[in-house]
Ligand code: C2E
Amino acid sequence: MTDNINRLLVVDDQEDILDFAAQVAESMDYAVALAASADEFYARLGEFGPTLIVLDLQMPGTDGIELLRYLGRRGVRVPLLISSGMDSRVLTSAERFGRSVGLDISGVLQKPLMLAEFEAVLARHRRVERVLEPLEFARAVDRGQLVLHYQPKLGRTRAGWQTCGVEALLRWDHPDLGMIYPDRFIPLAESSGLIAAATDWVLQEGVRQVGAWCAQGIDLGLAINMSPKLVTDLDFPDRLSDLLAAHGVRNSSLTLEITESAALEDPTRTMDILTRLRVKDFGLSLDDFGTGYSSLTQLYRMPFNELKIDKSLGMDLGKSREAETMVRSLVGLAHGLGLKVCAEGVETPTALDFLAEAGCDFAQGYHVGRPMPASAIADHFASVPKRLASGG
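Any chance of seeing just this one chain in the form predicted in complex with the named molecule?
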C-alpha cells in the first residue's frame, strides 16, 4: 500500500477512460490504481486500500450492480462514484441500490467524463493530512473562524425572475487548512453535539446580516439549514421571534431548511415545535427532496410550506427528460399540497427557462449565483434582474 493518503481506484473496461482518470488524478496528487476487469478490481481493492472508488456500471462479464453487491457484503465504506454512459435513470437506481446495501455512494459521473467535473470530485474528496477533531471545531466557533456565504435565491414574478432571498451556507475558515466546506465538518459537528452552538451562531449572524441589508434598502429573505434533531426545544419559536424582532426582520423573512437526516427521537415534540414555527409565520422548507433522505411521508405529515428539489435533479434539467418529468411532477405535487417549490442546482439558462415554464416558484444554482461573501451580495442584487429577466 502506498503512503499517499489519497488513493483512487478506477474500474473501467475502456483503456482511454483509465488513462484519462489516472492523468487527472495523479496531477492532483492522488495515488492511482486501475482495474480493467472485475477480477483485477477484487485484487486491487485489498492490496491498494483505496480512499475513493470510481466504478463503471457496464463491464463485460460482470455488471456494476454485482460489484456493488460484492462491496456491500464486504462492508466497504470507501466513498464511491458510479460512472456510466447509460441514461440518468439507470444511474439513479444504481445509486439507490448501492445505498440500500450500505455503500457510501457519493455521486454519479455521467460519461463521457468531463475534466472540470472530475477535477471537482477529486478536489472534494481529497483529504488533508490532518483529521479534524471536535475540540478544534469547538474552538473554531469560539474564535470566530466560522463564516457565512450567501447564495442568491430567485423568485418568479410577472416581470421575470427577481432575487428574493439568500441561503446562508456555513464555512470554516481554518487558520492552517484554508476554507473548509460543510460536507467535511457538519458530520463532525453533529456527532459531537457542537452543531447546536454552530446553528445558533448561523442564526445570529444571518439574521444580523439580513437586518443590516434591510436597513440599506435591500429586502432579502434568509434561509438557513437546520438539523431536525435540533428541533427539541419548546421555547425555540419564541426565542427566534425575539431574535428577529431585535434586528427588525419579519418572521416571514426567515425559512428553516430541514432534511430528514435520521430518525427523530421524539417526532411528536418536533411536530409540535414545527407547527408553532409555522403559526408564527416562519417558513419551513423540506431540503434535498429527491435524495432518499427526505421522504414523501414527511412532506405529507409535517407542516412544510416549501419543497426544495435536490440539486441532483436541477443539474440535469436540459440534459435528461427523466429529470424534467420528475421536476414537473414535483411542482404539481407541491402545488397540489399548497406548497411553494424551489429548484436547486440551476446551472444553465436552459434550466432556468424550463423552471419558469414548469411553474416553479424559486430557483437557486450556479447560473443564478454561487455562494458568496456578504459583501458581494449587494452588487449581485443590483445586477441580477437585468441579467436573468427571461421567463416569468
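Output the structure of the form predicted on its own; the preceding block shows the form predicted in complex with the named molecule.
Lone chain follows.
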C-alpha cells in the first residue's frame, strides 16, 4: 500500500473513464488505483487501501450492487461515490441500498464525468496530512479503536491445498481519520514505547479469537508479527504459554513471525528467548526472507521452524523466471535445514500451482484470501475449496 494519505480507487470498465479519473486525481496529488473488473477491484481494495472509491454500477460479469454488498459485508467505511449514466431512480435506489448495508455513500457522479464536478469531489474528500501523536495511540489501545483483520493461509496436503490458519494484521480504526494501516502507526508505537502494549493487545485478541473459533469447530493456526524490540523479555515465553492455556489453545497453534533484525540486535538474549519458545512448542517464522540483507546464517543459528518468503518474490511467480528460480532454491534450502516454507504475495492460480510443484508448504496472498474481519472467516473458509478449484 502506498504511503500517500489520499488514495483513490476507480472501478469502471470504460478505459477512457479510468484514464480521465487517473489524470485528474494525480494532478491533485492522489495516489490512484484502477480496476476494470470485479477481480481487479477485490485485489486493489486489499492491497491499495483506498481512502475514496468511485464505483460504476454497470460492470462486466457483475454489477455495482454486488460490489456494494461485498463492501458492506466487510464493514468498509471508506467514502464511496456511485458513478453511472443510468436514470435517477436507479441511482437513488443504489444509494439507499448502499447506506442500508452500512456504507458511507457520499453521492453520485453522473456520466459523462465533468472536470469541474470531479475536481470538486476530490477536493472535498482530500485529507490533509496530520502527525499522529503518541497519546492518540495510547488512547486507541484503551478505547477499543484497534481491530484485527485476518488473512487466510493455505497448507499443502496430499489432497491439495487446505486452509490451515490465518495471520493477524493490526489496524487502527481512528474516529477522525478512518482506518489507519501499520506503516503509519507502528513506528510511532515503537518510538514512544507503546509497541509492547499494542503487541500484548494483538496476542490477547488473536488468541481469544482462535479459542472462539475452536469452540465453533474451526481449527486454525494463528500467525502474529512480533516487533524486534520485544525479543528481549526473558519472561515472555512463560506469559505467552499462560495466555494460550487460559483460552484452551494449544501452543503449537501459534506462530510468531520475526524479522531478521530481531535476531541480530542481541543474539545471545534472542537465542535464549526463541529457544524457550520452541521448547514450549510455539512456531517461529523468519519473516520477509529474500529481501534486503537476508543472512543464511540465521537459518541454522536461530531455532526457526519456518521460512517466510517475501511477497515481492511471490508476486512475480508466473511472470519472472528469476523469481521462480529463487523461490525453488529457497524451498530446497529450507527443507534441507528442516524448515517449512510459506510464500506470501500469491495473487494468481498460476503462482499457487507453481508453489505446489516446487514443494512449498504454505501459501498466502490475495488469491488465497484478503485480510478480513473475524466475522467473515467462517464464510470464506466454506467457499475456499470451490473457489480455488475453479481458478478463482
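Here the rigid core means the biggest group of C-alpha atoms that line up within 1.5 Å when the two forms are laid on top of each other. All values derive from a computational prediction rather than experimental measurement. Residue numbers count along the first chain shown, from 1.
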Inset, instruction - For Ser88, state whether the C-alpha moves by 2 Å or more between the two forms after rigid core superposition. - result: yes
Inset, instruction - Verify the C-alpha shift of Gly98 between the two forms: is it 2 Å or more after superposing the core? - result: yes
Inset, instruction - Tell me, please, whether between the two forms the C-alpha of Tyr366 is shifted by 2 Å or more, with the rigid core used for superposition. - result: no
Legend entry - Displacement in Å of the C-alpha of Ser27 between the two forms, rigid core kept as reference: 5.5
